[in-house]
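First comes one chain, alone, set out as structure tokens in the form predicted alone.
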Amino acid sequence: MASLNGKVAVITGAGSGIGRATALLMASRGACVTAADLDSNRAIAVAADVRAAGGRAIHHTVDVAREDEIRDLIAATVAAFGGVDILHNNAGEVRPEPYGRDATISVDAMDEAHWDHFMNVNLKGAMLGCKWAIPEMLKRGGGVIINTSSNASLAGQEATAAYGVSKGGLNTLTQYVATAYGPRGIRCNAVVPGLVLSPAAASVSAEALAPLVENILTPYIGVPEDVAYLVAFLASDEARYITGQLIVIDGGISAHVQWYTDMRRQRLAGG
């Protein structure tokens, strides 16, 4: 189990899902964590959900597209805490249409607002991050960033153009940020999960998840806290030879051969 003692974490989208599992988990394992969200209450139940386990965390509301409201989360926590060592750029879209992942089919049929949307919260969001959190970094000798992507950036479908982009672009901004700042004491990682049971899944109908479902190797599907502990590792003096790499965590579902699905269903039913 990984120590986090003496750290300082600032969590974006710490509200609920992937991001409260893991300021949970870094806060038991010795983390101060700042959990920010742009839902205020969520940011506030999740810090006091750390403070009732006996850990150390403030909340923060913050809109992660909007600069000045990243510059003041890192700035909060460096007056509550001294510092910044861990950042977790986990924020990303999740509400519905107009605004969520996009349905859209084609590229021609893209509406331009939505594409800038999708950019603007999970990419320009993490780079935002990035640029207020590494200064202070710097000045504690080091530091880890961990970005999460999505296995959407790793192939192309139908649909979900601006997301699976968007996450796309978050990739190479993580390797950007690694060689940047690898020398200087700075890692960044991301982290690229497939279907994993948060509440924004939780709110897409059992036939809209059946083709992720079936494609899954493991004989059960993800939930936030699998994500959790892979991003506390991460964090930890136990990943320090570890930077520029996107690391996925989908159950398998992209380790098969794309008939792979067909063959499984034929030989359940018997064929």
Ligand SMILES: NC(=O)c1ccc[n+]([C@@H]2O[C@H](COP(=O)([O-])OP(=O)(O)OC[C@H]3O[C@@H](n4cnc5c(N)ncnc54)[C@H](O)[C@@H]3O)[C@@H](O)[C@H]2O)c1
The other form holds:
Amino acid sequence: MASLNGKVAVITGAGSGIGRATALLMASRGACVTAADLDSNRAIAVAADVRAAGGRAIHHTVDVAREDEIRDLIAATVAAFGGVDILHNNAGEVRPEPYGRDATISVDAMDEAHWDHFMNVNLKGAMLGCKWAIPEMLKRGGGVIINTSSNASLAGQEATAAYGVSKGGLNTLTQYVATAYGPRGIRCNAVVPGLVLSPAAASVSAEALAPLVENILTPYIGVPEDVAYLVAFLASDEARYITGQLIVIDGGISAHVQWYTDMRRQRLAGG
Ligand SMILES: NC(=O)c1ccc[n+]([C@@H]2O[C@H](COP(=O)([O-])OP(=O)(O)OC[C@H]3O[C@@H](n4cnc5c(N)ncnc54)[C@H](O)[C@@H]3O)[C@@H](O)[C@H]2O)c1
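Starting from the form predicted alone shown above, please give the structure in the form predicted together with this ligand.
So here's everything in the complex, that chain up top.
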């Protein structure tokens, strides 16, 4: 088990799903955690859950798309715990409505505000997190940044361009930060989940999820804790030689040829 004893971790989007699981896991491995979320009640609840389990945590309300709020998030963490060692840029725009329209909007129908919103939360938010956390990490001789990307960034789809492209930019940001700050002790990686049964994903209809589920190779669908284990490992010293990487965690969705699923379906149908 990778220890995070004595480390200070800031986790955005910590109020739910992957961020919540990461906050609880990192705290159980010894990290002091700032649980940051747009939804204050969720952030408060997760910090309370960490403390109830014997860990150390504060909550912080933040809109990651706002630079003043990110600056305050990092400052509050330094005030509470003395510095920052780990940043998990996990907050993402995944709400079903009104931005769930992304699932049906193709580029020729793209609404400018819609596009800007995804870029602001999913891409600019992570850049701002890096901007304000990196100086604090450098003061401590290094640190670790983990960005939550998505397999929607790895290839095209008919719609969801705003989401997929924002995560593609996040992949590139990961490589730029790793390159610029690696020599000064900061590692930066992205976890690239496929379908993970967080509350956000669970709110999508079974019909809409079916094509994804059919392509998963494992006999089960991933849950937020599966991603949290990967994030906690990347945050630990056991991962000290891993930087600038996009690490896919998708139950094998991206590991097989396109026609595999059709062949399996036919086989199961006795065809
Ligand atoms: N669940 C999946 O299948 C899946 C797949 C690929 C990638 N992801 C990515 O994982 C990350 C977490 O998603 P999840 O599935 O756990 O979703 P979730 O809805 O369970 O949690 C997301 C959290 O982010 C918070 N948030 C949203 N906008 C914010 C903002 N502007 N500032 C601060 N907090 C904000 C929400 O309040 C929420 O608590 C996202 O970046 C998402 O794109 C999820």
